[in-house]
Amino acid sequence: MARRTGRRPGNPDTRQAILDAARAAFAERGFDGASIRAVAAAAQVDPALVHHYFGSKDRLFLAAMHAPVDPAELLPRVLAGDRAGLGERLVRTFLGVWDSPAGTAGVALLRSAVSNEWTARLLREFLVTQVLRRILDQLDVDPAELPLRGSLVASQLIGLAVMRHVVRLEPVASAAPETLVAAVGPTVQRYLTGDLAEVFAG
């Protein structure tokens, strides 16, 4: 029998070793730094093996984020309408998920997250260049102020998955969506496209 040399598509161990690729170079050179023929060579497997298995960067990243979803298929519901309701739609966007069964995959990411400094870089690797990048660049606002509006929007979001999820602090825990789409809503809303010197005055 001819001896097999290499890995074969369809072999566990090579998805496996491309994801294990995937998340030590997101997490040293984030998403926009890591290219799919760095992770292949790190894996050694050939780049069209890479797109075998998960298409493009983009899923590839969702996949060793194991991310509970695709923002790329929610985020258009978020964008669509009137600007004045982003912040509310992006709130109800974000309990939606996190309120399913899907969100138990977010929770353990947030678990891990904060004693985990490299669980840490993918998160925020995520958050900017798949949720908060799509959004603010859809936003007639300063270049310049997307870094601050960016994270200050994910302050909110992640501590109020924080809240509910993990610390489940009364009355948040139980709270009602739509309690917490009103509340949290216009202040996420004054984050994306309010006047940020407003915004710090009080």
Second form
Number of protein chains: 2
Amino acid sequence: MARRTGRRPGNPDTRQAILDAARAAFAERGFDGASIRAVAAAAQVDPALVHHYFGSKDRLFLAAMHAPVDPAELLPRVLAGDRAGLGERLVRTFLGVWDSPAGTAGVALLRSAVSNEWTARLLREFLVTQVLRRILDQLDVDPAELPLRGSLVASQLIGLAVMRHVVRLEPVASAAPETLVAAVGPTVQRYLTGDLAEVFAG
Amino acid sequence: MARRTGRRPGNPDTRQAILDAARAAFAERGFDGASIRAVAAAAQVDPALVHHYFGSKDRLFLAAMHAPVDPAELLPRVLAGDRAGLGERLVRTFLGVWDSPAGTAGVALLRSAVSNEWTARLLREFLVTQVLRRILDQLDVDPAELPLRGSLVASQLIGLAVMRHVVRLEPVASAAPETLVAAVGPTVQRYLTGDLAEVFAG
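Moving from the form predicted alone, what structure would you give for the form predicted together with a further copy of the same chain?
After this comes the whole thing, all chains and molecules, with the earlier chain placed first.
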């Protein structure tokens, strides 16, 4: 039955059907819990077609959630270089994305995540699996501390984006990027690699 | 003409008419630029009636923007005590409000501010005139640095609220308040009173 109503590669709706199914699967089961096979079944296509269109589960996820950038392309430059400069490089790259045309899509994504539980889940999965996991894997800190460190970084960076691009509180809204890198870089560095013994003793 | 269509104290719509006029005035002209006299004129009531209902411009503003708490009541306890503990006390009080029933109204306000430019303006005015100004006035730092210091504090605190209560990223979403006080307090302390020479040299 599924085969008879199955969609074919040439159909322009096929790509959209895959994206709709992927969006539902990632929101319901999370990035790790959703498989390309299950997405293909829900979209009534062959898994090979999902691979053909999107290449990988990461790329399917980015497309399904309308991610304006691919962290896999941006983060290698952030992670290269001395560990002491990691916070500043991460803030600089983050601000660069938000100040670019991709920032408009970022604002739309934030707006949707704040008002819609589905998009909030996708944003959460994006932050954890596409951004934080890739950074945290590189750190020489107690693995048990990584989830909290990562979510503290996310709280500062998302707060910066909300104030600069959504609420537009001055002077953060129009400050030069390097001013904010100097201000917020040490915060992010402390969350990533600083001594948080007092935090984890609590 | 205004007198003949003017609203009277006994009318249950009168209070709402004042609030509607106040919301428009504060969003359009900001807190400092909006006067009780202008709000009264727009609502077609006597200014004395606005004073009678709301007491002060601060309280009129809080009612108009549906602020879940009055920072004037909470901040004296934050500001009392040693300057070195200011960051931790501010984070503790902030988390206390968001973890209380007022937090539900806070989430609603955030949702509205992120999707609606009017509410975003009111939130901006709230942060500056009701929260940040009252804290920054007490600090012994270069007055020229205060606006950026204040908006950095706001970026970290709002980011924390978004991650804990809206996006609900774990473990920040369910961490014990004192864990977050220990983690984020030093960040807020640095933004308020720390040496930011590198930031302001930029």
